[in-house]
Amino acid sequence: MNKKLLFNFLAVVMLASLILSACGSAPTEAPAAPAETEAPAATEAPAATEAPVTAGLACAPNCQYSDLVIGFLQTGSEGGWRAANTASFKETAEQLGLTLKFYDSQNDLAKQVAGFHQFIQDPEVNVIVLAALETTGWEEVLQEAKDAGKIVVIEDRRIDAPETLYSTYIGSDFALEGRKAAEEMCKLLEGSESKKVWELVGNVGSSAAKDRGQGFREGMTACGIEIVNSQTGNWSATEGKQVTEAWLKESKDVQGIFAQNDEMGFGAIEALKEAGLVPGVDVKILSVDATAGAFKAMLAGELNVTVECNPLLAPQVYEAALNAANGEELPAWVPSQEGVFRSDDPNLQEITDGRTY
């Protein structure tokens, strides 16, 4: 062989060895096609957020009360009812072996809302317990509370917030209650001609207010009440006698009086009577709340009816709050059970004085 067909046989050689060599390195890059890299997509699927609040603690599913540590958001001091609706968290925590931490919103929005960022931050707190100044504007705190790990229990008053921010209301029918005082006040009215009937509102951005407001409103109207007057008195006595002193200054035309509280009911007594009517004779009075206060205004005469709002919530409370902390789901409201007391109750006298708060 000559030197010029060697050397194109080798040329040959190498050009087959080239083209072997490159169709061999596909393989090499076939891993990054694989349908598998897009898997993790399907973990996106479940809504977390939806699903109801069942956090639990590291101790779950045998966590004690000993384990809970409470943040409680109060509103403020409020007559008899509030009174009663402290002491039974503080005495129940006590006789349970809970912590509490304990705070005093004041009766104000802007104190309740940065005592619940207080009690977020906290690293003991892992329960919060709020007793809400207003409905609104709760979101981005209970939120927050969440993405913390927080077990937030909503108690005497609702929010208008999701459900799934929180783990269970505790309560009152609020609404429920002002159907019921529509029905005793169209039965203290039932023989009047006339029907007029003032109304003194607690704080106006409460759902207790609200509900209580619409529901005597949805029942009113069975037996031809008419309301004619409507004002805020803040839940106060002193605020609900300066409200009715108003009203009688411009008239006395009035049949009924539906206070949403006690509180309010016991100023519209005081006003009437410095203004020479019987309170219960003359003009009816129906409050809300059925405080000790109330059930002796009854058996004197001035108050014809209170319907009960109970204010002993804390060992329904700390119960949820401790099965959330278990990692059981709660039903979204938990219902108090209460009742009707009327002025001409056989045993008045007997529940009166077993009336603890």
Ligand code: GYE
The other form holds:
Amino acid sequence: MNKKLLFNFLAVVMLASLILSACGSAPTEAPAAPAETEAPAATEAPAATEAPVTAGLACAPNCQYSDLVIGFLQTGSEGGWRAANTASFKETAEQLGLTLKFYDSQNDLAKQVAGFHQFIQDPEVNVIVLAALETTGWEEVLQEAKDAGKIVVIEDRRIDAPETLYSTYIGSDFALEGRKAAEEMCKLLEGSESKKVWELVGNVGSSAAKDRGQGFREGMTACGIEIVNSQTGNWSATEGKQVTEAWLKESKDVQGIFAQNDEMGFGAIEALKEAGLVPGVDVKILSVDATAGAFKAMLAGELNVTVECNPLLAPQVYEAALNAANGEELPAWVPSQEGVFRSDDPNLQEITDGRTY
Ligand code: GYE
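For comparison with the form predicted alone, provide the form predicted in complex with the ligand.
Full complex below, order starting with the chain above.
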């Protein structure tokens, strides 16, 4: 057999063997995948807390106010609204015959958290009431309180935490207050060619500041208000005045000031007067809270509007605590009912005389 013929024969033989081996190893049916087994149901990661907060106290279902020992974590004493809120809790505790342990957090978040732990460890305390300085950072301590069998009621300021970690929240709809403020500022600036507004913000981490600011921004679009300055005055008259003074050094082209609480509004009023402007006339002033000082400023014509924020929450809070102590499930939020007061109200003096704070 000549070489060429031999090479071709060998090539054919090799090719044939390759084909046969390939076939031979033709992948067999891939082994049947194991019969589809039900994937194990993903076990739900246990929620931080699954059961709603309905476990009552040992005295349930016959707990009385006299059975309650309430640890109250107050923000501090930053102004008229806070003083009225504190008075409501102390006076109502006496009227109802419950025991109140009052903790002043001095507007310091670390102190407020420390006070919370203190009440969790206090064997006498069976209910904890929190007026939160800030919206975040409460989940861990709330879980500890729940594990310790303590009832928690949130008052005044809402928090960002699972609703199963506390019995209820009793406080205002701050976003609604912000929308009301914008609606009133639109009325005050009606007909004004320019609608530049300065905003004095409360403690920036607090729900009251966040939600009032959001509500105002939602409402102001209706009339073309423009917020040209916004800065915290930390709820205080001193800081509200300092911030307004700094703005006035830059420009006096402002038509309205939205102060997120009365104290900062009072500071703005002082700054305007010292700059030679007439508050309530040259610049419209609107604040929130409706404290006694606001009615005094409206009667003097220096404040145009105050949007009410009710501080007298203790009766509702204590009733909720008692119901929770008796194992009742409560609504997640009980919003306060509130109004608006204006300096041009013909009955303003009578309304002022009838106010309790
Ligand atoms: O507006 C302010 C106080 O949380 C609603 O806190 C409260 C606010 C109030 O410092 O005056």
